[in-house]
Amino acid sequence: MKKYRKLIVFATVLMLLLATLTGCGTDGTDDDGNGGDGATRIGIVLPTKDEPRWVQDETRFNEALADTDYSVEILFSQGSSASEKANVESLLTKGIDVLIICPHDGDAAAAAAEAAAAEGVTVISYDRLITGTDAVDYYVTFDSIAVGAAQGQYLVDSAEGEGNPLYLYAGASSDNNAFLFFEGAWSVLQPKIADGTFVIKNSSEAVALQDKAELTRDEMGRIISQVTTNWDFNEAKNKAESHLTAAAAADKGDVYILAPNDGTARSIADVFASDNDVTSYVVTGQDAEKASVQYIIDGKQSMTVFKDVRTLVKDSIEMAISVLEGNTPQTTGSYNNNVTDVPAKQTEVIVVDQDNLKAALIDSGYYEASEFTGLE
């Protein structure tokens, strides 16, 4: 009888052991469905779901990773640096090895990057550069200076004669890219401001500096503080309304508008279009958002700088996988983030207007023609 009881105890222990092993995932997955033990993972943090651009990036990331052996979790910070840090900390508890992060605020994101680096996680700054820390390993970006230069050049190429009213707008002063965009635009516009082709109408700081071909970061910051949209549609709208209210009829007519991205371009364009003293306007943008593509088709927005997110995402994923496989990612240059030179991979940009919209965005497979009306 004693021997029989021992056999029962042994069988019970064996069954519990088997149940424990089954619960741990003997099929090679952990409890959250990720491959292996969850240690080889890519965490991605994007700024907000409130802008079509970042929702588009989420889709492209999921598509790019669908055929890989690496799992991914994508979180949104909703325009909050505190939420951004919390998102990073959440991903760290899940054992990520690579963090791809597009910071809401470049300086504020330094703390999140440092937390990841302290855990041995490779930090890839995505599209926007994390500043003020040496905890950034790589930067994947479009050539932001080239984006601004393309916007400025479009305005220059569209202008005739002298005295053309120029309205300047910029992104958020917390975003390093906003400075790079403005730097690129200023490099092209300033000579045409100096020779009288354009007359700045909405920034006293820009007027005071209009004879300087190259601006310091502090000087750019003074201008941007006057014309920032903070990447916010409503703020762009309110600022444009305020500028037009203060402007005399002579400061309107055929106007030229440097708008930093598509969302703000649409808001600003709507304001200028509703002003009876504005005869016509040329307005820039970037990101090739669907709504702005339709605006370009309809003649309500002049151009956008197309940044093919498929390529940027592809570069990011290739870089992350290279790190996970123990290799050194390929880079094409570097950007100084005020502490260190961050190795970077740059992606080219394309200017899109009515003339090449179909070829650049539809024929390339980026969008479907059925997503738009009036497309010829």
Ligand code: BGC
Contents of the next structure:
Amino acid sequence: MKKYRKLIVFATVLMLLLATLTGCGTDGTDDDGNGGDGATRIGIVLPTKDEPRWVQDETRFNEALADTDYSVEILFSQGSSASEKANVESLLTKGIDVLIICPHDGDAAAAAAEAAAAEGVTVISYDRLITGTDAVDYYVTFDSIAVGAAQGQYLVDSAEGEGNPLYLYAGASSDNNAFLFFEGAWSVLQPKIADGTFVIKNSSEAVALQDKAELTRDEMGRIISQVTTNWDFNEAKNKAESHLTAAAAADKGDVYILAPNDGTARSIADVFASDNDVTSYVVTGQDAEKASVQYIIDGKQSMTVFKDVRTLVKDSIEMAISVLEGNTPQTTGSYNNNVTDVPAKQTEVIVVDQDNLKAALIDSGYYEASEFTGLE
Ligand code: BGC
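Show the other one: the form predicted together with the named molecule, since we just had the form predicted on its own.
Zooming out: every chain and molecule, the one shown earlier first.
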């Protein structure tokens, strides 16, 4: 009898402990206990807090989820596939039904997606595609080829005459988007390299392939591995520094720089701005990060590609809710992830420079004018 009583006390303590634990968030958690039966229904995993882009996504998710009836938890993987897998496993133990995940490394995340699928969880790949597995149900994304094409087109439209020095940079090769951005940019830049408008200055692999209008993934991989920033500000800075150290004064002057996103654009721009032989530079970006919007106002970054995260967040939440309600989410196309065609919903992007910055980013309510200085 005594034994049983002990057992009951132990079980009660255990239950209380579990209840407390499941009510606790870990780093970056939005354990808001919104409505529902208390169980976490939607789990969201984002790649890192170290880039403003993903903190922006977290903010927009929190804004959009404020009124939802479903409880949601957001976790960050801090650039580690192992943490990403652990995050997914932790969400699975909380009983999620839908996983919205932006992978740190597209291939490596296949294991996490498969673990989720094995438990009957619907997997939505967010912004970056999880590759090499059929365990991805949906993909919510921007038009990444259009992002790269817009960057390339901006450089083309800014250049006059022949022999303009071109410096190429790319994202991380573990990110499928880095290939899509590069593919888009190359489609626009290559004809202008072939006709002599631009001369590539920092990639022997790109020079070797400069007569090819369309590159295979392997060929793109060769160029990307030479000019990758790995989405890392410091790596971007170090690469730009070593490129400018290696370049002769004649390879500088008025230069054109394909920078893959805002974070790396700012690092690269700072390096080019401080080189005495660089007279002017045009540099691309993407994400409309606050710091880059200020750089554009100040004339230190030429453009950004605005990807309205509010739309991506809205689309992925609508998709998740549709799944939770037993419906089939609406999609607009599909992306092949090397194993299967993943049904996808795609959002368009907007090119922003000094001319339309106010209309695109302030008047649209994305940012407040008071967040910037020197805005007219
Ligand atoms: C995203 C970009 C982001 C980059 C680095 C890409 O997959 O689409 O918006 O700047 O990753 O995090």
